[in-house]
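Just the one chain here, laid out as structure tokens, in the form predicted on its own.
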Amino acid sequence: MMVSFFDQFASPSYLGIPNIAVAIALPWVLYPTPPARWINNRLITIQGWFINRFTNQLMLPLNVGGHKWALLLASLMIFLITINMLGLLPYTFTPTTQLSLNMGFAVPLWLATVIIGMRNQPTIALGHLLPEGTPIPLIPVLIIIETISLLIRPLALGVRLTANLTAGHLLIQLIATAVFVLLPMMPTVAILTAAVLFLLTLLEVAVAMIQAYVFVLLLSLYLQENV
């Protein structure tokens, strides 16, 4: 029996091999590779259509310089969606519930956008730290506030993804436990609780996709400020 509800978020290992490594490598195996033929099958066609639509929508507000990030952002989006969705299956592990993994994605990508801005347009990048028309007495305070706001961006990215997925998994486990406890005593209440569990599972599927999209969308907005 599980000692704590939070035990499901502990990184498991098998024969000394951390399962998080397998979970991270698995999504890339699931997607079909386009063949060398001119005509693809329906699955590859739908996959290509989805990736093209998402990439076009994501690159729309960016100038030509930011289009170099299209492959990276589209790949990250698909990777996060797949990991989040696989984590909803029974007896699986969700790597994106680990703050260390999410911060490992957020910090380097955010830092890359800041470095690009400082290299390509340092005046505009530093100008974000001081809004135009600021009164002179408020300049030091606003610079400190905007600097803290800039530095906290990767933490907000990682914590948002971790907190939303962790909360959803905990709610599913709590309600599922309530269904099993209530089933022998109050079957009617257990059935109603199971219906709530089904609706919550559908909501968690939506959250898994939306949070992956929000993660990549915020990265593209940070990139938009610096290219």
Given for the second form:
Amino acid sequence: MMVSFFDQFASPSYLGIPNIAVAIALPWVLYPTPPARWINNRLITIQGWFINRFTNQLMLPLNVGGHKWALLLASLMIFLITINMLGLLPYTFTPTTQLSLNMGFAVPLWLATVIIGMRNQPTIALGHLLPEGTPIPLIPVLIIIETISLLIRPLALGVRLTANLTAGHLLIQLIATAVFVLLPMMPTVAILTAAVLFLLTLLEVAVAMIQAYVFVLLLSLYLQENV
Amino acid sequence: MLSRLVLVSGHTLKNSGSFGACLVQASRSFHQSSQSLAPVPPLPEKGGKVRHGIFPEELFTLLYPKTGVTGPYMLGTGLLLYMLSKEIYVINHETFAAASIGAVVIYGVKKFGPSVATFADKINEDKVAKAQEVKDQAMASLAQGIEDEKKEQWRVEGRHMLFDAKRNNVAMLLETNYRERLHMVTNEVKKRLDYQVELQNLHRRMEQEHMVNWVEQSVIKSITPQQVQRI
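Please give the corresponding structure for the form predicted together with the partner chain, as opposed to the form predicted on its own shown earlier.
Full assembly next; the chain just shown is listed first.
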């Protein structure tokens, strides 16, 4: 059975074990628990520095109530960025290309922010639906628009991550296939295409990191509005 | 290196998790030496040596006695060619994607590896330096305390001179006071005696004047008229 390009959209399994289970468990192996030492090795030092720095930056605009989400958001970020980066390796499966996983992250977390906002400060949370300084005749229309915008947020979060990663992986596979097919026929064109592939890989590395960051940042923004 | 990763993750797997505690306890019966958690044994200074970034040096050392220096390279080449020729590994589009990402990874590691390593080392060194600074400051303040204490002891030795000077001062004051009062007393006594002398002088003068007056009176009285006629 030939590997087709659409196989990546289906969740693969090998010998009855779904690959997604192994792929989701893999990031845990790459971040060892820091031992009870004062000075650690380089890997743990750098991981600890990065996680501390990132959490600090993320928690800056949030008030104290939002700091309860620090562990969740930091671990989500580490998880997403590791999975995205590992997915760039050949013959791997990226769980975040599956819409189910991304919606599974986006919908509950977004809904949590909305419920927290409605429960603790309903007036302020509803007040977000009307931006300041709108002309009076526009108010009804704007409320409807803002409500739709609010309800579409989880969809946007999930689909943004899925689409970016899927598109990137698809592009890499297509251009790699082009290089593979062109190599015996027109080697020069194949070399040019290989250069394009190299640049695309660089882009995909950046996109992998940025998309994970954007996901977590938007969640923290939604939290900031509501907490 | 991946084997080392497996070993390390296996170790962490053993130590973490709910069944990890039972595993540690169960394996405790197999350990012969007494277990102690302190002092924590030090970490090795450098990681395991690797050749070409991923192959551990132990592989080369293992194969050296039988196949010499080129042994592992022949093994690698042979394995690769075997997998290619038997189509166990098929060259497809993923190969080129692998080459591309491999190039990116190797470029990244070669370019940013040393700077990241020095950054990590700097973080640790800053920690050590801070603690060292605290220790040095404590030692410096204690040494300063010793110096100050010695100075105070030296100052105490000179204290007797201060007391002598003060004693002299006080003695001088007393002496001055005594002399003043003595002076005052002599003056008073002299005044009393002078008074008596003046009094006696006064008496004598008054007696003399009285006698002179009486003599004058008697002489004037005794100037009889015949004496007056004679003159």
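Numbering follows the first chain given and starts at 1. These numbers were taken from a predicted model, which means no experiment stands behind them. Think of the rigid core as the biggest set of C-alphas that the two forms share within 1.5 Å after superposition.
Point to revise | Large Cα move at Leu130 between these two forms, threshold 2 Å, rigid core | key: Yes, because once the rigid core is superposed, the C-alpha of Leu130 moves 2 Å or more between these two forms.
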